[in-house]
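One chain is shown next in structure tokens, namely the form predicted in complex with its partner chain.
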Amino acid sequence: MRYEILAIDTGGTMTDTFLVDGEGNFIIGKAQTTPDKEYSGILNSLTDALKSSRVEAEIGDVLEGLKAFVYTGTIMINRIVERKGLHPIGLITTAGFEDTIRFGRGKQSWVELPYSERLHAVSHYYPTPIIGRSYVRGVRERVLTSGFEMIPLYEKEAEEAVRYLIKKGVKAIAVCLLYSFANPEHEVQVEEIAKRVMKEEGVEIPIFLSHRINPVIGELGRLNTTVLQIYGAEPSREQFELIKRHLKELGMKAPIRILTSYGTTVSPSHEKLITTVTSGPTGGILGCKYLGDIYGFNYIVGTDVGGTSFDVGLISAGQYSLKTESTINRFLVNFPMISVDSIGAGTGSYIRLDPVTKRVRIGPDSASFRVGVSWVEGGVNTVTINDALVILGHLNPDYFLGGEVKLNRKRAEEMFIDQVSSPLRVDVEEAAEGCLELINLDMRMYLNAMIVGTGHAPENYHLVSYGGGGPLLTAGYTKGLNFQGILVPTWAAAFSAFGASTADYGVRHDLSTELLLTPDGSMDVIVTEMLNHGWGELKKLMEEELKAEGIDPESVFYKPSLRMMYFGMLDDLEVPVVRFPIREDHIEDIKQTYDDMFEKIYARGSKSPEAGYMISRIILSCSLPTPKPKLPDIPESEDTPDEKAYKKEREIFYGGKWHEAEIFEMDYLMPGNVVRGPSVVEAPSTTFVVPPGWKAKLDNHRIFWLEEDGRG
């Protein structure tokens, strides 16, 4: 047995390892993240994983045998949040638009705040700009939205701007001119001038052009993406190199790949590395998609319960949805991201009483990795959901993270009484269960609203529950929603890392455009030509990049697509196109595909092809098939678990009373086994609660199917 794929997810606090061999046998590991030297956290996590392996293995041997190494994590976002990026950066922009970067968008003052604070203008504040005003220089020029040059570039001003920025001692220069996605000529000109000036001055400063980083409509988004690329992504390359070097020294031959926010992996030398900035939640959705492909489900909702947040992503009609606009640490950006929404509700969420009304409030802030008051060393003084779970017996205080973190139930109870139950004049168990029911209700309503908001019903979906806290709360937050099925993978704790390992190597380029397909078809010829031209350009760009990364452009698989909408509508959908170049008569097929998709995602009645179609983006993705993990496939045995699987019984509180619950060790449960509530399945990385009246069957892929007894 040889491990083939290693996926690492370095979170803000824990580094998760997912290591899988050719037959789908996997092991998972966890270790504290080490922000100063990521590689040591990665190695610790890997060591932890190997400890749980039934076969003795040396790190060196494991690394040497790897076929793929996938990274996803918070290196880059931390750099941005902590404002430790490349500094100072100079910016050359169209004269009159020097303040765009400071103004941002009104939304930036509240976008990542919890709902309660969004409502209060007094809580709003703007992110500190990454580029100060004195580092911004405007040059006169103007290109229209059509790409037509209305005012030529004032070359003299560009030259002065470059000289000024050199004098200011900038370490990089960003160039972002109006509508450069429609016609990049002026940006290219600025680059040429800058290079000439630098030569004269005898300096060398890297220049980044917005149309290369993100040729997409929306000035601020393009500008922010470019600036964040320079600020956050460029300096992170070094860190990735360091990880690579250390692992190479230990014998790893596989290249390092990083998960992008749109669901592929790229190498650390990828030009638009900023697209890997928030890939954490992406992994989970990719994992769901992978499960969907195996089981044949087209409608899946992925739910990730972490210490801090509850993340939800939908797969509808077999596709995850990409959002084209989003924020990074409050900065509006417009590169594609798999859409995952979240609320501040996790197992570490603080429980507080409103001092005036005594209403129970959960979150939105959390103790995150510091668990709660039950972990004395964590230094937390406010009770959390984890504490409630310990009090109710759902969490085993002696088996948290496999017993590495000892929790103190007595302390949890005392502080819970003091802070919650005694002011409310109820029993501590009742209060703890009430709090649990509240957070479940929050999650349940959010989940339902998200699904119903897309025009579907939970009855259409299978739900996958993952994250360290997912299996703990699954029954609670799905109760009454009637999902098709509820899947709890035994590797829930490292599911995001698993998902990351299923991603192909690939890049994607978007190009904004405005092409109208008139109802009479009179534009079809021109549009066909423009589309082919767009894809051609993107392909050229891609080939350049692939060569730079040492990949043969012939070996990859190109996938053209479009974003389009009915003319006059505001939201576009992504339409796959079979191949390019296309012929004029393919336009009908594209329209048909869009119609079908629109019908599935929205409703038949709201289609409106009468006014024609608008194509808003030309997209080209390429992918290089890479080894993927197999799921374990073990024939199902009898439904009674083996005796080895039983641990000591424990009382759990549920539905207002204590129950004698059976406790199982997850590793010893075999496919086919059925666990009936009240019971708790424990593993070092997670705890799975099956409440009274529920049962869970472990299937051949080592995934639990949770359902209410007697249903179906």
Partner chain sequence: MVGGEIMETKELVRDLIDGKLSMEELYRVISSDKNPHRFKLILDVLQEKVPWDDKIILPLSDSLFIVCKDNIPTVKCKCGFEFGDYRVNWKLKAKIYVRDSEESLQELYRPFMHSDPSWMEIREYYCPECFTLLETEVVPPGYPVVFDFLPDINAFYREWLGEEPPCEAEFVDKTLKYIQEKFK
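Follow the form predicted in complex with its partner chain with the form predicted alone, if you could.
Here we give the lone chain, stripped of any partners or molecules.
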């Protein structure tokens, strides 16, 4: 069978492969991430997929037959976090606003701190600016929010700023003027001046204009987005070229597509590459949406447990939420992202004792791909949750990544005793389980808070558990939350890559606006004209990009939408519009769509249409359908697993005592089989723990349904 889609997710710990054939059947693979040479980890993961699934095929033959290569990963975010991006960068901004990048916003000092730290102002600190003050130059100009030019650009100052930055040796120049989203003419003038000066100086430095990267209101978010585009995203083009070159040498002809933060895929040449920075978590939520459409679930919570973080995203009323303001490594940005929130809690999280209080602290930092002290070659000297799982028997030290990585249980116990259990004066098993319970509690409280914060309860949702560590910890972090159902896909380890493979090719553009729909409809004619003009301008820009990528603009499907809120509110919702251009009488349909969406997401009593509606963004997306995977659909057999699924029993520690647990090989379990705890289901890519008092049934789509066992 010929494989058509290869989806890759390069996480901080593991690189996951999701390979789909022409009939929608898929196989998965997993290998350790190779941060400096990501193509190596990709090839190792693909090799693992073919090997684990016993597919007799050469990598070259598989790559040659591909129609699509979809990438999600952490190249950009890691570069930003580790401060290894392009530098130095110069900045030209409106005079008087030179310190905007340094002052930031108050929330940048605490937004990504643990809740315990947010309570203490002494712990707060601002991220160090990516651009130092000496690399920032201001030029006089002023455009009003209406787009009217009040003060012309002082061209001489712009020229002096460019010459100054050239002498400083900058490798790129960002231009972010105060209201360029309303009228970009001054930014365009600065670019023209810069190109003339560079020609005179005999240098060539790339210039990035904020109105092209992110033409929305909010100068700090627009500025940070532009700077992070230069610092973190632009160097990735070289990385993607390396991946493309190495895979092309092996026979791949398919184009590389990168998953965006808002749920489509784009080319590596896409101008706004910064919109792909959080592609990994996005893939998981797309996978949840895909499952929800198949099973008919409208309310789903996706939970991703990796080696470094615990990510949570919600699908409510059949739709995932898009947020237009977020932070990346504490830098406020304002481009659209599927709403996924994270805490630093994963299987690689470090376990430490406070030297004064002897209190156990887990994370937020992690051993990442180095696993823990149980993997000698990793060079880690601080114990992790992985080490606790090895000590408790939940992880098989001889079957981690199918045996490719050997873990040393004795070393884990010795170092756990030295660092945790001996100072606490408890047995090593008790200490290890206590740490496991603590991280499960952190995840459970965070998960519950995320759901309750929307005005719903866990009882309204089905939960999907994925990530390499998800199946290990699912029972622990869902206990007592009473979800409608808990789903653990057998391909949980590559679920984000699976979600990426469901994404269509597409581009999105946002345009800030402030259009008021009055209760009496007196502004409807003007608003209609403004909306049609905005969508028309965005379509022209989109058509240019599509042509540059060799795609016929007539072959894509255009989807207009708006972000709206009741007048006086702070939070807006994204409202789909059937088509454009619209007529005046379509305004009432748009209002009704917003009312219906608001009622499903928030309390009905908080609706306030009598105040009117504010349109905050005009949005246009386009999409081009791509091949999709299909879930397996296998008739269910009997409850009892076949003999070949059984492996030798192993003792696991749970609930303060040792249990003789049944061990199963995941691939040999058949739909209809029920696994009762205490049991462990093993696969090369992940481990699924079914504790005492729980059971899991494998359905026809090869997804486990985990629940507490009424038999006790």
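Each form is matched to the other, and the largest set of C-alpha atoms that superpose within 1.5 Å is called the rigid core. Quick caveat: nothing in here was measured; it's all calculated off a predicted structure. Positions refer to the first chain, counted from 1.
Inspect the rigid-core superposition and answer whether the C-alpha of Glu643 shifts by 2 angstroms or more between the two forms. After core superposition, the displacement of the Glu643 C-alpha between the two forms stays below 2 Å, so no.
Superposing on the rigid core, is the Cα displacement of Ile205 between the two forms 2 Å or more? Yes, Ile205 moves 2 Å or more.
Given a core-based superposition, decide whether the C-alpha of Thr226 shifts by 2 Å or more between the two forms. Yes.
Taking the rigid core as the frame, how far in Å does the Cα of Gly96 move between the two forms? Here the C-alpha difference is 3.2 Å.
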